[in-house]
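Presented as structure tokens, the chain that follows is alone, the form predicted alone.
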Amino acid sequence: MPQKPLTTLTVEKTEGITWITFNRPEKRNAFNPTLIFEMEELLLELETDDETKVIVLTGAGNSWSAGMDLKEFFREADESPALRYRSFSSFERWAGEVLSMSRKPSIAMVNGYCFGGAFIPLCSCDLAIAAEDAVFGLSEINWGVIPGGAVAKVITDTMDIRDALYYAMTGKTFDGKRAAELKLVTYAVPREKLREETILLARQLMEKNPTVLAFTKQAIKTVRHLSHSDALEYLGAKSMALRFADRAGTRDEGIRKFIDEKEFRPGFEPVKGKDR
């Protein structure tokens, strides 16, 4: 755990899953330099905690996150250029690179309100689940700026073109259920569900072999932006690598529960590594 107390974050660590809160409510949790820098720190510690399998985003109060605190990361920041350059690059670090390519399985478990920059480390989780109530939105236009930072990036990378032009050139919000109708969150359930099903699919998650559920993640993360023999060849050198990497030897266990004791059912059950 970061060395100084969490001052925006709550940290809550259960069975497995590891629940970080933005915990300025009064903001909406908004991202202000101090969340930025401790959510990087953070993050960066959690990716050897052998406690943490599973990495739960969520927000205190009726917030997922407003995005960007506009006084203190724009206005204050306006006048320490030192500042401003460490917030955005922090911010760019853990909730663009660090997120998305962990090793650590991320599930955003979004509770309420979701705005302009919170759509970057929205989209960068591996999976997102939303209350059908939390409300979205693109709302920069409104008040005479582009989606800024990675956001238009990481809204075409996740969304239709179509449907990223009409929120961002109109403004409008949307809701929990649109929200998965559009792909941007894996799927919808009623508010008072939300917890419950996050637990749920984070168990899901846990009982994949953590190596094997690390290179799948960042395989298919990474062969989304290459040309076709590209991502063969990636996929060749990432399948050699995952071979040395994962000591429970789940491979091999699992073509021997396949073919030679034809115990594996593909589909049904997860393969598990000899010292799961």
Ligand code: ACO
Second form
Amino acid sequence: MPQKPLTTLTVEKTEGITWITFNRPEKRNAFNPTLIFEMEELLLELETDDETKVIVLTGAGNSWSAGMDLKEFFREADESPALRYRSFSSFERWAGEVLSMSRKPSIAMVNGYCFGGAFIPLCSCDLAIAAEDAVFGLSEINWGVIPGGAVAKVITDTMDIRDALYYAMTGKTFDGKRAAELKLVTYAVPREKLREETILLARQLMEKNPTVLAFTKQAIKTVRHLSHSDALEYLGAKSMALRFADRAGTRDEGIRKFIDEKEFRPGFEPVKGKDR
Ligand code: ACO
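To complete the pair, please output the form predicted in complex with this ligand; the form predicted alone was given just before.
What follows is the entire complex, opening with the chain shown before.
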């Protein structure tokens, strides 16, 4: 855990799941510089934490996060270029890069309001489950700013261009059900099932070999930005790297169980969650 006590986050570890809760409910969990710095330090720490098999990001109170803190991240940081630079670059690092390419699988459990800059960690999480009545909005247009700091990039990487333009240009809000239709989140569930469904999904991830899981997510995220031939080259190298990194020999073991011992047939594995 980070050296200093956390003031804007809570962390709870249960059965392999590390629950990180944005904890500024009185400010709707808006990302201020303190939260940003605490998140970066925490995520770097968790990267090598053996207890953490899956990371879940959620928010205290009625919000996942109301986006960037308009007072502390925008107005006050305008007066301090050093703070602005440090908080901006820290945010891009953890919310964009560290979380996205982490060796730990991540789930955004969207429990409520999710606006503006919050779309960056939302899209960086590998999977996202929203409460059906959660409220999403690309509200930058209302504040006289563009969806900057990578927001425009992550929404166009995740959503269809027509939907990204529509919601960014109108600033209209939409609910969790619509977010699932837009494929901004993996699926939406009734609020009372949100935690239970998140645990179910996290358990399914924990059944996989963690190294193979990490390489899989990293491969999928990386090839999206490569040409076909570059992707083939990269995937060949990544596959070889996995043979080396996976000390459990998952590949050989799987083939042995299927071909020789006939005790494993993935095509007949029972469907544990809903088949969405
Ligand atoms: N930045 C700073 N403070 C915020 C933010 C924010 N993004 N969002 C909420 N707060 C603060 C409010 O100023 C208020 O503070 P106060 O009690 O000191 O007055 C407190 O949180 C509670 O806010 P309310 O509006 O009273 O809460 P309510 O539950 O009624 O509404 C909602 C929540 C819908 C999230 C509303 O606060 C809102 O619209 N917030 C702005 C959301 C937004 O547009 N964020 C994007 C910012 S731009 C970007 O991220 C790039």
